[in-house]
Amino acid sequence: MPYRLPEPSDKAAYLREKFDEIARCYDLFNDLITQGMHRHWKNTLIKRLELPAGATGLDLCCGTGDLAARGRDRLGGEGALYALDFSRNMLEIARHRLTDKDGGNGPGLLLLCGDAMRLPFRDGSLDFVTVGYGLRNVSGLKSCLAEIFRVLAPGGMLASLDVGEVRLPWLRPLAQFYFFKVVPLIGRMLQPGQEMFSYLPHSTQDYPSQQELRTILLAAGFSNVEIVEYLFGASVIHLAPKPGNPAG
């Protein structure tokens, strides 16, 4: 039977409980289905993002706590970081990756189990928000981008790593077969009968090219923002920074 995704108004609670069905073999899928080469692109989003001491942020729709580990290696042991997830299984494991790594050491750090569409924070109160391979998987697009845009501080910025659109035609039909056929195979080799790993390139459908993403967040308020293609496309990163001067 064809996969099938869940309604909008009942895809907050079914994405909650499907990641808490997949939050054991996450990592390694991604691993996999990437050849390992999400761990480079983590890396240059927080390098890019050039962490002030000191600096407040946020790890949005957090996961295993994957890109959040590497934005609090990046602050030392200044600045504080809030990883929030609505998934419990997920952050369970965020929780021991990012307090158990030398002993806890390193900066402020809490985890939240909440709502990327209601985030609580205090409006201007960040410094930056990363977001892995979440803004596909928010109940609003728009609204979401207005809730973050809100908690950045003036010179603030969003960095999300995502999927895009491959830009060479002749290379489409290729990517669509393997994200398709082979990222669910993958998948159900690790947990078989887990439909989760079809909702992963089937809720790519309706999610904007990365050049319509851009004009997105621009009318959301963002300035000057820059995207970073790989694979053709296929895994783009948007620095997307909120007008104004830091404060101090």
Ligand SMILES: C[S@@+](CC[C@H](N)C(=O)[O-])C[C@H]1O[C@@H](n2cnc3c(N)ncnc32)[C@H](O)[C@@H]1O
Given for the second form:
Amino acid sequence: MPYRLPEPSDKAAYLREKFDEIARCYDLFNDLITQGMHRHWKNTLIKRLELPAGATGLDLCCGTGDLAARGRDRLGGEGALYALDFSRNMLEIARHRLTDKDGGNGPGLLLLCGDAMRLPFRDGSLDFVTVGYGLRNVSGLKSCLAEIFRVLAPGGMLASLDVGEVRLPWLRPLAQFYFFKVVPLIGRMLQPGQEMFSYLPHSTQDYPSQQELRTILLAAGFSNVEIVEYLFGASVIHLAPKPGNPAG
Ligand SMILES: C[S@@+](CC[C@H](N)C(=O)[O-])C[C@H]1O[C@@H](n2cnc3c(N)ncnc32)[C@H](O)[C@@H]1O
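The form predicted in complex with this ligand is what I need now, so please give it after the form predicted on its own.
Time for the whole complex; same chain goes first.
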């Protein structure tokens, strides 16, 4: 299916509509294209956050709540977790996922419909921000990082999981083939005629490599940015602390 990325000015509206359309098969799609490995990567991301008891955080671009569920379980009833997304259908699935388990949202969990570019939090009010496959999708990466930096408290941590650049040059054509041919095919098997599954691989083209993103994070004010790679760099976690000492 021929595909063209939306213009930057149309990106947010386009994505909100398209994520609404694919919400019901998003989780299965994610499982199929990563052969379930995204679960392990998300577990590692949460583990590496080393959340202090009573922490307050945000899962940004939470989608169907997969990462938020792990964050909530890790907090274990202490602290508070917000999960924010602008797609109502993705949030609806998140609401089911996060309530089915114990009949409520779980202690300290709040789902928010909102825009990652304008976060509804006071400066320095959060201990951590997690984001899974979200930074690639926002309409302005640097502005979004500035917004995340603003809401994090000194000593707070941003942890992002997304795609990266395969380190071995000879392996890159294979990765490209998988992303651009196999991934859209899997998507179209799940939801015939849906162009969103062609957007997803194309969205990786404008996204910085892991080293470039590290440089952008440092320029945004984060320090000691750590990179955790899987599959020769095709999947990457960035751990980016905001300098300073946590209060209390
Ligand atoms: C690829 S999904 C990721 C879902 C989930 N975090 C995961 O790890 O599977 C990207 C999500 O980002 C959301 N999104 C993209 N841009 C956004 C924005 N500006 N504000 C809020 N949500 C946004 C989309 O609605 C979608 O649910």
